[in-house]
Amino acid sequence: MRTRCDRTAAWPLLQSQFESTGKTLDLRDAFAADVQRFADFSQHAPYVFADLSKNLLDKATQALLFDLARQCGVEQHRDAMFAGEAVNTTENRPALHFLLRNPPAGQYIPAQAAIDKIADKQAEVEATLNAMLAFATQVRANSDITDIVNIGIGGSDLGPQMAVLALDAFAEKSRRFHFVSNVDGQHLADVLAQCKPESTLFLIASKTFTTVETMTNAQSARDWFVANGGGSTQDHFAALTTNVAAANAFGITTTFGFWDWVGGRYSLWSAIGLPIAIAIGSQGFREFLAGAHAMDEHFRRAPLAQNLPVRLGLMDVWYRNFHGFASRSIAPYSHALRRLPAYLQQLEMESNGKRVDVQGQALPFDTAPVLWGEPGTNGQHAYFQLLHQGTSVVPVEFIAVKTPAHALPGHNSKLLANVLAQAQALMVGRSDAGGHKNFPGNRPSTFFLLDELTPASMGALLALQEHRVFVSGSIWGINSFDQWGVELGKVLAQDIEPRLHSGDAAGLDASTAGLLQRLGPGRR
């Protein structure tokens, strides 16, 4: 049974906390007053270490966080995804992306209530798994193919592109690998522009087959193929869809699916993932797989106090709602992570950027904040000065690697140097009587820490993101798994798409119609 948080006797008494004591609390003097800070507020999870001691938090505060996760009842909330419940529920449908990851069947028994659930969804699991990863193998053995484009949107595009990105150092280096989202045809002209059709394989990732932007590419794509003499699609195409026979009278008859229980920022770990497969190989991608997997029984059975997607969850709730901090920094001291911060926004974004509950009814307080980042030190040289001296205090999330993935000697003590030195800065801050040079300090960070960044660290690392935003979600008491607020938008475009030929605006209202007018026929 779920109760919204605030209708739960611990949310006025964390109300009265934060007038108390919270809104005053100095982490210079908590550290000074507290010696063993440091590690009671932090953690290792797997393959991640979490430095949580430079957030506005205390002991008692902390408590009071988990005395409302209980109340609210998370830990129900979360058994029931795990045993299979349809915790989507303006959908109906389960939230199952951590079958995706699970081992084979009989190396991992779920809790009993999931069996029947998912005992035969486990099993479509598997042999489309091995489907893939048996292609992926065909294909990185095919030294003729040396391009492999991937033709997508949101989750079809951010995940699979965060993560080869991000193991590039696992991947083989005869091969190109290319994202293409947009619907501005340049973006699919700049890939095209690089590639032979001879030498490319094009994936199509749609669960529909019906994505009006990628459907566009896709198109666009196969147009170029064949007028530049590429031969049959079948050779070239594949597609990651349900829609198998869309598909087929497109041309391809190389399709893997996946369901309706995976959203589309969750879908990485399934046949999405193909492009991860090619790049980092099939035992790689297995090992990503794990990773994940590890962070979910983590959250599955660790008590709260222990739970890091449990105590990451409750303080964005802390933040949010009684601080207002309105957004999160992610700054991420890797430039394979370079795609983090915006595959995280969809995450955070799209899962709670809501403001009804689950009954339909207002939220009166605010849910999901603004992600944004880059990678340092890059960031240092652009927003950090609001970070430091702005008038609005930030939360940052540093995330480090301590032994790199390259050899060139002196830049990761420099890399490292940096980031350890703004988090101790955002904390101690800096005195300065005209006031230009003042840092006050006391601003709030997390510290990720991974040892490599691996295939497991880094399925680690986003399965922990996956669970804290549930959790908070799951104290807002909102449905973190639909997305209603992309449908809008794009309803419209196809109405007013064929007025840009016609410059028919009638029933538009005034600002539209008078844009319409100066885009319309005879203005492009």
Given for the second form:
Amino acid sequence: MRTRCDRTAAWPLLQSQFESTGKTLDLRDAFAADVQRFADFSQHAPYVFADLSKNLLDKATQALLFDLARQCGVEQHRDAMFAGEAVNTTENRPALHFLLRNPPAGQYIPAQAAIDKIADKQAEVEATLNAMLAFATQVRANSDITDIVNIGIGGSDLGPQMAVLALDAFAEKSRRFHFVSNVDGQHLADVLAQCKPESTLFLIASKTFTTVETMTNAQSARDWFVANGGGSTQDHFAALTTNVAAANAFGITTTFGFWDWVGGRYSLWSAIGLPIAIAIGSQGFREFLAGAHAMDEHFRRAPLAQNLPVRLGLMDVWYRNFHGFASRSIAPYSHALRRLPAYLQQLEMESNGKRVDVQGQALPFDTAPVLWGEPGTNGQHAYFQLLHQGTSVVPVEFIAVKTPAHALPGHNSKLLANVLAQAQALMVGRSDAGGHKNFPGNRPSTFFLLDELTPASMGALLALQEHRVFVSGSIWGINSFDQWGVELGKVLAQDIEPRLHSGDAAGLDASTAGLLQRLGPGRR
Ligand code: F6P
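Moving on from the form predicted on its own, please list the structure of the form predicted in complex with ligand F6P.
Full complex below, order starting with the chain above.
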């Protein structure tokens, strides 16, 4: 059913298109030639307006990209995911993160094909969500708890951390949230120094409940809690995990489960989202899910040509495989979204940083670009020099919010003026000054605009990014839902750790052995 992009009829046509007009497309000429360009290359989706017009695309290219999507079977692949098929082929699992944001049964009728596979799961999702939200409500009502410490890493950290920061305007201010991820003990030590055992709730967030960093931090947190007279761990530790048995064995009885069909980087909609629910409340969390669901419905139902995740995913392929752009910069002009780039790095690079297709065959083309970025306007005073005048072209994704959550006068207009100006400067450039002051322009960018940063718009924005990653992964013929590339380092670390105690370097490569000897034995 899936056809890899390079085996479609559209692929060589896109190559010809790139050679004939694509690589020389000039945005300034394109706008001059077409007064409709802004309208034709912008797209409304739930809660998100996207202006794609400052991208190196024309209508002929877009038409070929839609052909490519059809020939790759993107729509069928999407429908297979929503029908609960095992789209995560290497782990033989479905990818049902969308189920976590479906409205309660009775309010939502899934497609007939999906009913058999997902109806029983939907009931479990609802029961767990209700239990988790009831717990969040209880925590919010307990004024003795002043500090929430989430211990988790990767998807068990980046999503909830990013969203708690993003939705701070909707959070109660009486509680502090801390996110401890790094196995570097300094991270936990810094947080513990700010907390008191009797007023702290630890959330141990781990899909597997085996991740070394999280288990090490959880153990140390418990030791600190006991050593400092915290009392009953039962009241101060909860686990968010698919491995409830391991959490129980660790001594945690308050647990909120999820399922192997929720990938770590797609898990903030599940029990892993508990810090978000504590921060913004149960109604806010339901709005967050509802915003994401609205985007799910857009992705499922909008025709390809008006389907924002499809348009973005196809543009990603165009840039990566034809223009050869190796990275994409994320520029949220919103302090609240400051952790979004880190979250998107895991989402896209762990999903699509793959070199073999679903059959295990080596790919003859590139896949995920490197994602990076900082919030604006900070990035302007650091690396925007390279974006404007460097030798490589880096597509930029601006995210702006129309109405701010703060009331300080004079800031929002400056922020918005800057984001508009940067996108404009990248495109129009400057040729009236020579040499060092010349700006080549014609540098592409996408502009996302949210009316407000709310739980619902945040949910929609994140689901949009998930589906866009699905689309490019689908075109590339890869499995976007596994992450075997993270395993080797974990295995080698298990071998190296005892050597740091003993100093034994036997059998290691000369560089690792040399470094081990420099560190010396007796490391703890
Ligand atoms: O090592 C990568 C990874 O497996 C991610 O995919 C995941 O989000 C993270 O580790 C944390 O895993 P867990 O939630 O099982 O602790």
